[in-house]
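Have a look below at one chain only, the form predicted on its own, in structure tokens format.
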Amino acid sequence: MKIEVLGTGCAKCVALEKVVKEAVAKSGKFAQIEKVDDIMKIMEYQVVSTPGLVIDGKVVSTGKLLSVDEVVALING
């Protein structure tokens, strides 16, 4: 599983990250955690509002700081 945290380094885009960590280490899956801050990624996943969460490929939320919980329901999707 690759998760991507979409964002240049707003205050949100680093929570997410850290939020991103603590709920694949909760939900006990193996994932590779990427944080994309590559203005032309991100509009490459046509993303418009940062923080955006990217799972396999495919963008999962843009624009909000997710909870721990909301991020390991996604994961378990």
The other form holds:
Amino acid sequence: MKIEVLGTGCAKCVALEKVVKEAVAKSGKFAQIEKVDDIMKIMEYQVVSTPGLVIDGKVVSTGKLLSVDEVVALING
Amino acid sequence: MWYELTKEFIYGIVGLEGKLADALHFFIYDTVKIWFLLLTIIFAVSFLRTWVNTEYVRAHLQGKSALYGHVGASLFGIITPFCSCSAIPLFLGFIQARIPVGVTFSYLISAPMNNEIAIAMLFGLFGWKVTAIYIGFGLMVAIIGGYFIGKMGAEKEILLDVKPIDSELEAGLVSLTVKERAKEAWGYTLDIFKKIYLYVLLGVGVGAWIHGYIPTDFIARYTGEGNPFAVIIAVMMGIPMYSNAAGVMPLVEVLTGKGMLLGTALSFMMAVTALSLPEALILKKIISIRLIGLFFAIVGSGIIIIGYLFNTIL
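May I ask for the structure of the form predicted in complex with the partner chain now, the form predicted on its own having been displayed?
Full assembly next; the chain just shown is listed first.
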């Protein structure tokens, strides 16, 4: 599983990355986490409000700082 | 009712008198009132928001006429969340969808200007009429400002080369139950509230002090009818104060009560929420200084005109 956090470096984006790390640990799954701050790459995902969350190439959330449990739910989804 | 209750508490039960009692009464009364309003109105706005996100706005505006675009973008600006750190992806994302730069600016002007916190506070402190006029003028500045920026050929002022996408965009909305939406909205409301409640407390504190101790004619003399430059001074003061919109409103209430004209106070608040230096610095990475200057000039003069208009009609 590959999880990408899209964000250009705002506070919420940094916070979401932390939440994702916690959520992965909590879910017990093996996942590769990547922070994407290249704006052109973010554009490719057609995300206009950051932070964005992408799981296995699919955008699952935009513009929101999710809670750990919400991310766990998305990972298990 | 709440006013009488706190009055009874301070003067009756605690038995305070004089200026200290006036200030304290105002402080307790106003803090609780504003906190309550913030919670209810931000909740209402965030609840509505769960149906509309920025991706949806972009998909909706794609391929629409310019007029529809300006009006639509400005209207969406009221209900969609916007944080200045999203300015770049938003800007480029809109270009990608071939939405005209002017329309994008209509959105960029409207989103921070019609700020939910400002709306909540205005509604609580001055009633629905002032709030409606505030939103109406905010929309007008966003529509006209975006239109002018579009007319001035802003396309060539963009520093990055963005390739437009050919395909139709998908709105990408999540389906949620009403309960889930309410839960999400409540979480967001608490989040915002935690960030601003101290500012409100501080703002009301200073406001209460002014209310109790500063004589009315002092404020009226500098920012009342007598000073033709009051609005311009207020806007200049408002620009660097971006993050403290919530703390500013209680002050505005007191200042107007003490003789500052409402238009001046509104201009001040709009400058605080709509013109932010952080946003300008973020935008500098993708658009020319000239265009940013134009953006600030149009919004700034719009706000100044609103101030004078309000001062004349109210």
